[in-house]
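Single chain ahead, by itself, as structure tokens, in the form predicted alone.
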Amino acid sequence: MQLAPSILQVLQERFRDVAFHQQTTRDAIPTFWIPATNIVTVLQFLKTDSVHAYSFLYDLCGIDERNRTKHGYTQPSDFTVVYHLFSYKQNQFVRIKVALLGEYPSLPSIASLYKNANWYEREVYDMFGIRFDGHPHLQRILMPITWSGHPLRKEHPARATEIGPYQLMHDKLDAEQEALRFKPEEWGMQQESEDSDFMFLNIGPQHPGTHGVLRIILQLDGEDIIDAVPEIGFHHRGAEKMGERQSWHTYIPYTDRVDYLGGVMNNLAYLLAVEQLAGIEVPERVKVIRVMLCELFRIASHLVWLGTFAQDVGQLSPVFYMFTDREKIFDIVEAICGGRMHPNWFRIGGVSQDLPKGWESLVRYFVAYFPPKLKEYNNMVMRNSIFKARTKGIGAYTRDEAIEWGVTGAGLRACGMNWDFRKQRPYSGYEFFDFDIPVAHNGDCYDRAVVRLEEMRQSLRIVEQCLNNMPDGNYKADHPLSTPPLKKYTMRDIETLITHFLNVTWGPVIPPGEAMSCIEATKGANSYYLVSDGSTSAYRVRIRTPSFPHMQMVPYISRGYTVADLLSILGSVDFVLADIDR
């Protein structure tokens, strides 16, 4: 909070004619409201100011304010556009808000200021109908272009049963098929050059190299990629809309399905924000249990990635070995949580239940078993001449380009940026663990593999420290908003029984406010920005996933390479379609 007045003072001195209104939030991120007409100049100053240097547009989202019960709310608006900026120099977030009035408002685009703002503004337009003047291609991005309405507006139905039965008549089928036709002119692409005709090639949406339902339209000159247009949204399931429908507690299983290879790590990103809103401090035992499970899932996710990446570039054997080792991790997860890929085990204020008897022996076996396997995988994949030829010097980018496009995680560390949120902005007790941050310097497909392979070794170090230093204590906070409440209190008196009954059936009532978490997930920075108006469910759930900006950068790092190289680039990014589309 010490930095907030200095930011406000700098802004007020620089923009004397602009009215800045500061807002207090539960996460203590400096938050300011500014007029829409000043958004470009203010953000440009924040980005280029040598003192603060908010060079990273972390997230951009919208809020439909029309149904919100106002608690300490400072600006009248029908809609709000929220910009989260991050300064690596200051290790500090700042939140800028713009209040908008009207049924379908507009404000200036910042796509020319931050490259990764392009997709974020398209998403806000798609979900809310808010227009961004000056955007180069303001078109739907997650919903089909034939979709009627804007799903995150409050009047839009949350359930399919509220819309009526779906009917696909012949005329509608023809219209939908025509909408899928790619028109190069709409994207500023030419059909030919002075000396050659360009070919347009569909990769996907059903293609093994896209790792899911993803379509990429390539503009080719022979085998060389001139440009590419990713088409996403095939996996969109309304994860943020569901957060407005489910209770704070019953939404936890939905988070598992976002980065579906990250398991409980999705729970942690969500619950850290909920616990900030509720003012819950979890016991030390809970923190260590959570860290141990998260790091096991980080290893499991990296195993899937490395095995399928090797398969993309021509090696078939590694994926079988690595999936076998992933099953050994799932055996531990199943013994502790009862589930495997989607255990849904973390809870508000703690975890579902305490560690079972015998958990130590399972973890100790894996800690001893896995290091030799990592050496084997290094020899099998990283030293393979074909793998090197297909990945070295391919899809490279610099540190500044990575920040401009919103790259986080291993992709950022592979181009020389020594940054990990577990170290620089520790959460859940990570500040008490001893581990190193792997860094490479070429920023290509090969170095992204180098970083992730070493990350598995560091995650194993963290798991071993959890094993050897697991604290005693409760597995859930002694707080009335923890869910479900501790059973031993239910029969003490009628008030505690009623509280238990309501918390289990309705879910907890989280105090009004807003908070954002930020964790180092398996694929990069993942966060939940939650807005509560004092109800049993969130008023707004915003999920910032790492895969979304990473996919936006793919055309930029693919130009000039071949179609075969594109498959190497896609594999190296380590995206999950549900993490992109939500």
Contents of the next structure:
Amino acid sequence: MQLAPSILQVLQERFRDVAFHQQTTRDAIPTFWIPATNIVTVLQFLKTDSVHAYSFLYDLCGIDERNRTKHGYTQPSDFTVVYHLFSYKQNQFVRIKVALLGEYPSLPSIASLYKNANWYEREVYDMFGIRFDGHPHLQRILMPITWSGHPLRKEHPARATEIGPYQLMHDKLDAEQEALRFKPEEWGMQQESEDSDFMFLNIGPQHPGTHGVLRIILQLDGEDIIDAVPEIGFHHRGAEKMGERQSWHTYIPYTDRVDYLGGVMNNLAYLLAVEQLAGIEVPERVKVIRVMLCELFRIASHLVWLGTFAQDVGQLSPVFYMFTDREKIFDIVEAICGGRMHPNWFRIGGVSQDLPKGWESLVRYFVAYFPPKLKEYNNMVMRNSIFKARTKGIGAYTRDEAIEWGVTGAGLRACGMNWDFRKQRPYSGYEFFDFDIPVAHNGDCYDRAVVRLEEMRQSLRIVEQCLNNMPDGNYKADHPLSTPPLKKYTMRDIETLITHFLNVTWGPVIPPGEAMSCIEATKGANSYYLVSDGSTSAYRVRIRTPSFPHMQMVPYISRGYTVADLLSILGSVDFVLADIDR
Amino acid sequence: MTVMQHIWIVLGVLFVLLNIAAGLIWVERRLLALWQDRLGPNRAGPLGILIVLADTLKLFFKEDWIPPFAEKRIFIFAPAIVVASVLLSFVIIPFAPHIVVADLNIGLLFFLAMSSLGVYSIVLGGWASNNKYALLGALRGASQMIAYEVFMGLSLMGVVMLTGSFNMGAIVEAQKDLWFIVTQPVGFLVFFIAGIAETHRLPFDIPEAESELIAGYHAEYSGMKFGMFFIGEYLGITLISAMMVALFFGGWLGPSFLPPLAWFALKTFFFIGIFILLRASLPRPRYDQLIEYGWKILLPVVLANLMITGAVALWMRGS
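For comparison with the form predicted alone, would you give the structure of this protein in the form predicted together with its partner chain?
Full complex below, order starting with the chain above.
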């Protein structure tokens, strides 16, 4: 909190004629409202200023404020655009808000300032209808181009039952098909150069190399990639919109499915924000249980990635060995949580149940079993000379480029940046664990793989420490908003019984305010930015996922390589389509 | 040999080969499964061997679809080429003494000529499909085959020098005392690599690279036309394995407790196994890396091998 006044002072000093309004939030991130006209100059200053160096546009999202019931938390605003900036130098977030009035407002684009703002602004446009002046190609990104309405506006229906039955008649089918046709001119692409005609190759949405429903259109000269346009949104399920109608508690299973390889790690990102809003401090045992399961899921996710990456470059066998090992992790997860890929097991203020009897022996077996396997995989995949030839020097980017494009996670650490949110901004008790942050320096496909392989080893170390130092205590915080609440007094007095009843039937009422969590998920930085209006469900749920900016960077790092290299690049980036589209 | 005997040999070879090609579906899937810690097809029949029947029936009964945008006649013609050319190559393979379809005195050259024809199948199939993936696959296939044809031919010339004949039977006979693998290890290695490239199997399955080009040149093929490419590939593996056995591992020669034909079959199956093991273990190099590897490494190596073999052969004759 000490930094907050200072940055406000600096800003006020620098921009004397701009009105900055400070807002206090539950997560203590310095938050200012500024007029729309000043957004570019202020962000430019924050980005380039050598002291603060907010060089990383962490997130950009919109909020429809028109249905607010609790006033005093915002400036007068119909729509708010929120910019989350992060400074690696200061290890500090700053939140800039712009209040917009009117039905379909507009504000200046910052796409020329931050490379990764392009897609975020398209998303805000797609979801809210807010226009960004000066954006190079403001087109829908998640919804189909033919969609009418902007889903995250409050008047847009959330359920299929609120709109008529969907029918795909022949003429509509033809129109939809036509809308999917790629027109190079729209993207400013040439059909031919001086000495060759370009081929436009459509990869996906059904393609074995794209790991899901992703479409990439390549502009090819022979087999060399001139340019690429990723088209996303095929996996969009409106996870943010669902957050506005589910209760705080019943939204947890939806988070499981955002990064579907990360399992309970998604629960954690969401719950950290909810618990900040509710003011819940969870017991030590809960923290360690959560860390243990998260790290198990990190290993499981990395195993899937390594197997499919090897398969992308043509090695058919590793994926089977790795899925076998992943099953061993799922055996543990199943014994503890009951579920496997989507356990939906963390709860507001704790976890669903205490650890079962005998969990130690399961985890201990895995901790002993896995290291030799890792060594084997290292020999099998990483030391294979053809694998090296396919991945070394391919899809490389520098540290500055990574920050500019919003890369986090292993992709950032592969280009020499020693940054892990578990270490630099510890949450859920990570500060008490002893582990190293693997770093590599070339930033190419191979180095991203090196980093992830070492991360598995480090995650195993953390799991082992959890195993040996599991604290005693309760598996849920003793707090009225813990869900479902502990029942120790319900049979004694009517007041707690009523509270318990309401909490279970309606769900908890989270006090108004806003908070953002930030965790080091399997693929990079994952955040839930929650706005509460003091109701049983969130007013706005914003999910900042790591895969979204990573995918945005793919065209930039694949230009000049061949189609075969694109598959190496896609494999090494390690994205999950649900994590991109939400 | 009477005419009837000849006909029996031809029919026998054809029968055995086509069955082996089909049976390899099962062998490959079971072996891959074994190496990948899986079970593989184990439901139909003993050890799942009837999967062969099921797969073949399925291919026959599938809709034989020709895309409306394809060049119809060439599209139909292309898959036949690969099967025909590989089957024709088998003509010169000596399975055992006197069991050979045509004992040509230019046997080896005939084999090289036929294997060159196989590339037409890929190029025409890919082109006639009128599909971008198929076209890319066809282009890759053409350049790969042309490059590796050269080394394949050159790698065998050492054997020819040592034997003094292109006749396959003579080459096998010349290995009575010493298999050519001992005197021609480099020739064998290059032939083996070129053979993988010729059959476009992993790691050199670049024309059909699944994760990049989906199925490459045969992306548009279905039903039995696809089955032809499929069988062509397995016949190709068998052919290259049989050639390696005949040229470098003494063909039918072996201790007399087994008949010559059995020796030949055993050795051939060993190399088929190696092909499948390669598929289970190696990733795929990039297309330009493969071509570069061919021209920059294999070509000098094979030329050096040729020179040294020639020099030694001359010296031995001189002394």
